[in-house]
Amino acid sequence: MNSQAPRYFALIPAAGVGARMAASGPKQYLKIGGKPMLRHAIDAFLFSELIAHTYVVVSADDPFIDSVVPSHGVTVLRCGGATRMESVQNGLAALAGTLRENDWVLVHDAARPGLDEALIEKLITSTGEHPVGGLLALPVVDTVKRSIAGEVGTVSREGMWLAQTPQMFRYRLLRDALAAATDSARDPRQVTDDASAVEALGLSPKLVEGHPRNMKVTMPGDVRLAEMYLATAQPELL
């Protein structure tokens, strides 16, 4: 195999607490379809022959992760930060001696259990050698309303997309973009995903149409819908 051939790595930040779920523990460990949400996300990457390795970023004192990760194909990085962006940054820093500058990193939300290998393949093949990178997203089909201080208006949905994950960028570009977002004068909390950090550099990633099954489980009511999508879930890897 050519040592300079594209390599693809998955990075799953999973150090959050999921306060909006009102659950008794971190939402990434909430069971959906018989196994934790995080394990669904991990298995999607393990089923993909395109992914060289999967890394999961958790907090240093996470007591659950060892019972969730499989026995192969996954490395746990106990360097999670206070925010998602910090966790991604810390994970990328920990991989400085492992990944090459041009390796692709697919960052995926732990709370998106509906990802499958078909979506991973679609993202990778559709993005190809795009100079910036790409992400899964869904075009907006509903009428969009904006309400500010009681004033309600309609926003054109033309060109509007809902970002999903994975979001796929070269290792060096992603590190540089997140570092720039951290160092900038604007509030880093405005960087709600990896693509927004890259866009802040004046770059435009490619949008690849995803699927509703790749929804983010955020509120308690989302669990039932995710279970419906996962009704034909793949077998768990040992």
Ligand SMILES: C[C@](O)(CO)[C@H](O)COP(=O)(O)O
Second form
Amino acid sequence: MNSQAPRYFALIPAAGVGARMAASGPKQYLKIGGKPMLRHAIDAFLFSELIAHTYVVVSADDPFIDSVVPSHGVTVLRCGGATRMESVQNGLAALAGTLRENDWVLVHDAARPGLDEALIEKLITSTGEHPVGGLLALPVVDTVKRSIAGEVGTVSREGMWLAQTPQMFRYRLLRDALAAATDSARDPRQVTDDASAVEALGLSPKLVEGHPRNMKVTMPGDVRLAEMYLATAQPELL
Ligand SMILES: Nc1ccn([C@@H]2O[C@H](COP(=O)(O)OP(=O)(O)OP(=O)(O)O)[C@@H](O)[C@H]2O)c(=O)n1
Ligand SMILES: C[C@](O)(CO)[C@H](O)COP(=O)(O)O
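In place of the form predicted on its own, output the structure of the form predicted in complex with this ligand.
Expanding to the full complex; the earlier chain stays at the top.
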């Protein structure tokens, strides 16, 4: 019987280049509401009493992080990889010996500045007892089209969700799932989120309804939308 109380850690992959944003530098350092995007994500975890510590994965030569990271509660891991998955894998590997096998890891995109303590608590209280883990997500409410070589069709939206982050899994399970995804014949670039690696093991994580404010800032037009969400009071949780 494991008598240790559960521990929750945040891991923020922040080693991307923001190609789709096409800004002058990596998008995670763009100011959103006067504060770098990455710092919004960090602060959500710092303000949460449930998170024991936060780790941020950046590229080895990142010149910006030292002016953004706070002086407490956060450790920078300069081990970013060529893909989001690699950055997460490298970050988890760097925490071997620090994290216990059954510690919960909440992986959250630096590109999602709208996360807040309420959503973190909702994910943890909804998932903490789940045998696999879970993630914030939004049910699809629009009709879904797929266009391939000019052929357009409609995909049933029954049971369809849009994955957000954090995605939370036990440290050992997540490391094993990502390692299996790397070893599999499947193109690892298909592993665009942490949950898909776990699902490839035949496991089903819990989907916990997130919020549109927790959007991923990807394209130039997303910056203003994210600022509008951040400018509003904390919304009632869905
Ligand atoms: N090699 C990479 C690629 C992405 N990320 C992180 O993964 C998150 C989600 O990725 P995405 O929104 O795609 O960011 P970028 O990869 O920077 O964007 P783009 O695909 O437009 O280049 C971001 O916080 C990004 O910093 C990472 O840590 N390491
Ligand atoms: C992890 C993620 O945010 C879930 O929707 C998404 O897969 C990240 O995709 P990206 O292309 O790395 O932004």
